[in-house]
Structures are given as C-alpha cells and as structure tokens.
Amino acid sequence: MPELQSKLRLPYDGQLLIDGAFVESESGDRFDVENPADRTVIGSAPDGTAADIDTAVDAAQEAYEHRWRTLSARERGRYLFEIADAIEAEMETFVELETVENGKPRDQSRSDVTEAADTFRYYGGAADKHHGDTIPEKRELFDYTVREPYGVVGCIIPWNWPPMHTADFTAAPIACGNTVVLKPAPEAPLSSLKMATLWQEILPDGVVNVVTGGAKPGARLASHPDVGKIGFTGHTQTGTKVMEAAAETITEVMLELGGKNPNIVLPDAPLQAAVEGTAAGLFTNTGQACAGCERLLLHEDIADEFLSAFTDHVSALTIGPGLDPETDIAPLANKKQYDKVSGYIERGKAAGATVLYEGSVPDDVDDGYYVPPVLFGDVDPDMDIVREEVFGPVMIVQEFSAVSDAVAMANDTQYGLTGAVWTKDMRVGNRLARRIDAGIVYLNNYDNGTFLGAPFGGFGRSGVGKKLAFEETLQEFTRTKTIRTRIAEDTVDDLDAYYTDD
C-alpha cells in the first residue's frame, strides 16, 4: 500500500469540541477508528454521552444569545470565508484523513474536501442575501417579514462523505445565525474532529460544538428541548426515529434519507455514455451513496447489447485501497456495512435472482472490507434486493418494453431521491423526467455529486427538506416572523396635517 505523502500523522486522536475547548467525554471512554482497507486502527475519538450533549447545547445556546446572533450577516459571512481558506490550506491532510477513515479513492476524497471548502464559501456569500418580504399596506397597518435563526441546531451526519456532510450541516446553519451541535458517525468521526481544530481557531467559542459517540448522544440531541431544529442524514429507519424523538418537543426536522434509484435506458440511448454513466452512478464511493443507481431499467431492444458492454466495462475496473491511485472501487467503509451488503448479496441469490455478473477481490489487496460488484437479473419486484437500499456495489436489472412500463417500474418504490433517463430524444427525456417521482432526475448523465445552488433532497421516504440550495436551504435554517406596524391614517392627501395641532 502506498505510504502517506502529507503531514497527516497516525493515529489521529481527536477530542470533543465544546464551548471553544477540546475536552474528553464525561464518560472518559474512547473508541477506535479503523482503516477499512486493512482494518488497522488509525485513530480514536471520545465516546460521548447524553451529558456531553447537554453541555454542548448549553454552550451553543450561550454563544447564540451573546456572541453570534448579535453579529451582522455580513460579519458571519467573513467567518465562513476564513474557514474555507483554512480548509484549502490543509487540503492534502483532509484528503488523506478521509481516505483512511472512509476507504474511498483519494481523488474522490479530494473532490469531497474541495466541496466542503466551496460550501463554506458559498454560504458565506449567501449569508447577507436572504431577506423577508413586504406586504401591501392595509388600513393604517403595514406588514413585513424577517427571517430569523432557530437558535441551536442539532446535526447528525453519516460516515459516507465526512468532510462534505460536516460542511453541509454547519455552513448553512451558522450563516443563518444559528449555532450548531454536530454529532458525527462513530465509524468516521476524524474528518469532523480535524475540522473542529479550524473552528476552534476561527469561530467565537461555542458557535460550533462537536460530540462524537454512538447512538446515545445522537438520541439525546434529537430529543433535546433546547434544540430548535434538527438536521439529519442517514438511513431511513434511523431518520424515522429522529423524527419521532423531535416530535416530542415539536422540533422541526430536515431529513436526507435513503434511495432506491432507477436508471432508465431507452432504446435510442447513447450507449457508451450510458454504460460509463451508469458505472459512475453505481460505483462512486463504492455504491455507498443515497443518490446512486441501484436499479437498472433497460429497454428490451438494447438490453443484451448494454449488458455486454457494461460487464466489459466493470470487469476492467480495479479493486483496491483508496490510497492506491489505480483504484476504481475501494473497500466498503466499515465492518457493519460490509456485513450488510454481503448479506443482501446472499439473500438475492437465495431468493432466486440470477447473477449476471460478479467480480472478484484481488489476492494482493490487504484484508479489508472489500465487496466486488454484483449484477442481478431475473428479479421479482418483491425481493429485498429490489425493494430495499443495499448501499453498496450491487445493482438489479429489470427489462421493459414500453416507456409507460418504465415509469411504473421506476416509481414502484417507497423512496424518491434520484432517477436517470438516457435517450437522444430530449422531448421524451424531459417528459419522462417530469413523471419520475424523485427530487432529482439526471438526463443523459448520472453525475450524483452535489452542485451548490441546486436543491438536493427527495420525496417520500427519501426525506424532507433541501440542502445545498440557496433559497430553499436558507429557509430550512431560518423561520419567518411577521411584523405589523401602524404607519399612518387611511387618508394621506394632506401630509402637512400630521404636523398640525387640532
């Protein structure tokens, strides 16, 4: 395995960030973090508790009341610009830290870290550009609205894009005037803890607080009565529990959840582009992407040709550690995910699905959490591998004969995050895109990366709310207040009358 080529030193052992200070957990316990490429321990983090969350929320509330809400939006924006610059100054350290804690190829990590810096810069610029409305005068009254922060925002993020999710759920909230308590996933907390070192130097104390750990601190954050808004990205079942916990205190939630996304290839599709785009949509982050394509819907006229070209393309991809520049498909991010994806593959075989293609793990890679690509055909619509999100390099294939059949198959899911259509006829493509029940539809591409300014979020059990947008996301982290003021009498013909004593 190639050696690290940056200033990153392992093991990387972080601490909680609470009220501007690095501290150990109230429990005094820590947990190890593995490199999924070889299962070696690369660092550790404090095993936070509910009491740590309480302390962090108190600190965030104090910072909101006395240090952050009093700043102008433009002043807040300057802090975010400084964070973006600081991330870029330590780009390679962040890149390699994500690669060893998550496992993904280094070039994908670099894209993630770049996006994290861009996110802080984007919302730094957006901070002073989000305004209320004015309402026409009625009688002697004049109404206008202002957008105000919630106060403390609690954010719970997953392990699949650590730097990006860290930025997604801190940049926009603090740009809007909120303070944040962030709970990273225990499988990949190191990128967030590294970013905390920048926040400690740049932000006023308590504006962003970080508590690592397992389920207990996350559950406490979701149910804390002093948290004004919850942001969550993760599995739909966990998101349901977060929503239930938040309901106890009538706390608003923003949920980015799972997907079982259809990728429709019509008979006139640009074949090679569709093959390469489908592979990118499936294998980005080794399939551990809520927006990735797990369902391939092929028109029967081109199914054989497409599958032949696709399996040729996949068989040429390289499986290996993320630090190897030749790697196309890296290990899964952790043992729990490895067991889950491996289980789905075995269940698919046991249910009678046909294995159209199954790769193999090279003998010369380390003993990591590697799962080769698997393509299933002859599937029944009720099979688990068709209905449930696998979140790995596994895709099912279904054929259709009419576009109406493709629409019905695409929408036969509880999810509604993304979908894709491949066709040379853009009239058909745009019409079909309108009929797919998903928050994002790709036409002749499957670029499931994020685009700042474009709303990202789904329908149905894929979540509620939109991140990464301008107006929609700033609305997520602010609330509307109407102010009604008496300004004048109905008759304004003689303005001098206002200064004339009766």
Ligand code: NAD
Second form
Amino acid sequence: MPELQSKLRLPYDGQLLIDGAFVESESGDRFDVENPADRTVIGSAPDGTAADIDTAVDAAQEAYEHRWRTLSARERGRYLFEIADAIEAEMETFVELETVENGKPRDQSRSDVTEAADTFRYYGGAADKHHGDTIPEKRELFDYTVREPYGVVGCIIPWNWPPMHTADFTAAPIACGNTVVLKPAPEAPLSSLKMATLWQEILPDGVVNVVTGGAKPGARLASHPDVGKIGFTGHTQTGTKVMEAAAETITEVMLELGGKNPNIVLPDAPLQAAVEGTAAGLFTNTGQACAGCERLLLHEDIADEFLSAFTDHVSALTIGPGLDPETDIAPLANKKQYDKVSGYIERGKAAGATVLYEGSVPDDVDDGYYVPPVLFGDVDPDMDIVREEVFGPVMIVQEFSAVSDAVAMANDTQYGLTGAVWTKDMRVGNRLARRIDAGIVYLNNYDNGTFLGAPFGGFGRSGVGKKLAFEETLQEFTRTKTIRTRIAEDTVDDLDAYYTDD
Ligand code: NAD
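Switching conditions: you have the form predicted alone, so give me the form predicted together with the named molecule.
Below is the entire complex, every chain and molecule, led by the chain shown above.
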C-alpha cells in the first residue's frame, strides 16, 4: 500500500455512537473492513443488531424532546457550522480513510469530503431560512403554517460515497430539528464512525446516533414505530423492502435509488468534450455512481469516430490503487461489487454482445478488486447488461439514426435518475433535455460530482424525494402544520371601542 500522508492510524476500529457514548454492539461481535486495493484489513466496526437500533431510537427520541427541538433554528445552525469546520480541520485523515475503505482515487475522496463539510455549512445556514405561510381566510379566522420536524429520522446509506452520504443524511435532518439514527453500509462504515467522533464532541448527546451492521439493523430501523421519517439510499430492490416495511406504520420515506442512465451524442456534438465527459461520467468512482453513464447512445454518423477517440482516451487512463496520485481508475470498492460486476461482464459475453473494448489490469498492482473497463456493442434490448444497473466501469453502446429513436431508447428503462445530451445546438439540446424521463439531465457535460443546492433525485424506480436542495430537501425533513386562529373581525371602526366598558 502506498504510504499514508495524514495522521490516520490503521487499523481504524470504531464503535457505535449511542446517546453521546461510544459503545460496542449488544451482540459483542465485530466485522472487518478491507482495503479493496490489496484486500488487507484496515479496520473493523461493531456488528449492530435490532436491539442496538431500539436503544439508539430511544436515545434519539429523548434528545429530540429535551435537547434539540427546543433550540432555535439559529442555534442548531451554529452546531452544523462547527461540524463543517471540524471536518475541514481533519480533511486529509478523512480523505485517506475513505480511499482505503472505499478504494476511490484520493482526489475524488477529497471532493467527497469537501462536499460533506460544505453540506453541513449549507444546511447550517439554511436552518433559519425555512418558513411557513399565512393563508387568507374568512373574517376573523387566520391560518398560518409552521414547518415542524418529524422527531427521529432513520437514515440508511450505501458504501459508494461514505462521507458525503453520511453528511447528506444527517445535516439536513438535524438542521430541521430532527434527531437521527444512522445505519452505514457494512462495506464502508469507517468514515461514518470517524465523523461520529466529531459529533460526539460537538453535538448534544443523542442528536445523531450511529449503528453499524448489515440488513438486520437496517430492516429494524425501517420498521421502527418511533421513527418519523426514513431516508434511504441504495438499490431499488432494497428501497422496495424499506418502503414495504415503512408502510406498516405509514412512515414517510425518501428513497435515492439506482440508475441506468443514457448518454446521447448527437451528430453535431463537440466530439472531444463528449469523449472526455463520457469517460468522466463512466469512470468517476470506477463506475460505482448512481448518476454515471452506463448507456451510450451514438448517432450513426459519428459512431465510429467517437468510439475510436473514446477507446484511445480510455487506453491512456491509469489503473491503480486510489492512494497513488497517478491513478484514474481504482479498484471496485468491495468483493461483493467485484463479483457482481464480473458476473455482468461474463453474462454480457455469454449473451452474445460484442466486446468493443476491454482494458487490462497492470501486472504490478496488488491483488485487489480490479475490473478493467469494458464496452459492449451489438446488444439486445433484453440483455441484463442493457436493462440492469451494473455499477462498474462497464458501458453498452447503441446507435440511432433519428433523434426521436434516441428519445425512445433513452426512456426505455425502469429507472430515471440522470441522462445526458451532447450537441452544439442548444435549441435541440434543451428540447431533448425536456423529453428525457429523468430527475437530472446533463447538457454538454457529465459533471456528476457536487450537486449541493440543486435538487438531486430520480423519477420512476430511481426513487422519491430530493436531497441536497434548499427548499425541496428542507420540505423532506419537515412536515406542515396549519394553525387556524380566531382573531378579531376587521369590522370595528373605532379601535377605542375595545377599551370602552359596556
Ligand atoms: P444496498 O441496497 O445493498 O444497501 C444500502 C443500505 O441498505 C446498506 O446500509 C444496507 O446494509 C442496507 N440494507 C440492506 N438490506 C436492507 C433491508 N432489508 N432493510 C433496510 N436496510 C437494508 O445498496 P449498496 O450496494 O450499498 O449501494 C449501491 C446502490 O445504491 C446502487 O443501486 C446505487 O445506484 C445506489 N445509490 C443511489 C444514490 C442516489 O442518490 N440515487 C446514491 C448512491 C448510491
């Protein structure tokens, strides 16, 4: 493993954070976390249980009632500013911890951790800027609305952007006056546990609680009767289970799920920009990005030229460990993902798709979870690699001749997270952007990094609700109450009459 440059000490062995205290799971069990670049153990986390979730929800409920809902929004905001500063003060430790637990190149980890700090600062500033309404009513009745927190919010996150997801699903809820029980993914829990050390110092006890572990504590959190709202990011199939569990108690859910995103290159596209943008869209986080581009739709007139330039570009990218500053494409984040992506590549080949390009993993890298980039052509619309999210550096290529066909191909998916259009004609670009059934469309870029301030969320089976936005995200974590008040009718001419005894 290349040398660490921060004060990070490995192995990193974190504990659960419940009610302001670091504790082991009631099970007493722990699980190891691997560095995907060389399969060495770089830390461990408690294997939390349903009983740990129950204890954490009780602590969060108590903190909500007695320590958090009673603060003014501005006071809550100040806590979030302090968390943002604390993350920045330990930037390099967070960056390296993410790189060794998730694998991604150090620069990508840095933008992830930077966004995590920015997210706390953003929602710290937003806390006191979210208002209710007044509604015109008849005569002496006066209606106004207030935005109230749900109480305890249960948040369940995946492994692909650990610091950012940790921030997305804690900053906005607590800014709104909720308290949180967070369940990180077992594949990459260490960034959340590291952030817990800052929360433990800064926040009142129980405002954010962290229970690591697998599906069992996740399922308990999704069905817990005292949880007022669920925030979930992960696979569509798991999202369905979470929604079903929450249905029992009619608990609201916010779901950020998978994608199979189309990237349309029109005949007049700025070709080199489209080539580089497509590579960025495909290889960010080694393709383990819900917003990434797994489907390339090329106009037949430029298909050969584009593919030739694209394969030249990809051949020049460096495959290696995330800690190496030269690395462009890092290993996949864990064994589960390695097996899954390798399986899709094998099934694509077995189904008869043509391999247009397949890279190779250099001989001198350690034995990590490396999968080289693969481009498939001559695909059938029913193949798994066309319909399902692979979540790796694997892209299918389809050609079209009429723009209307490109729209139909782009929308032929159960998902609707993102899409992209490349053209020099902004009239066509904007019209096409409106026809793609997705929550986010990139026009002449595939910048799938930071979205802070812009609503992020999908259509269809890519989810419900928006994160990272101002108004829409603050709506997610608050509920509206209408207060109808009887006041004086506006019919008294003489205000002195109020002071005159009958
Ligand atoms: P996953 O669905 O396997 O796991 C996500 C989380 O759910 C983990 O914490 C897991 O332990 C937990 N979980 C598993 N079973 C559960 C259950 N029955 N009840 C409650 N919780 C349960 O997903 P993953 O492999 O960790 O992440 C990859 C997926 O996440 C991809 O599909 C990707 O597209 C999606 N994702 C979406 C977004 C977005 O914003 N739309 C962002 C990142 C990742």
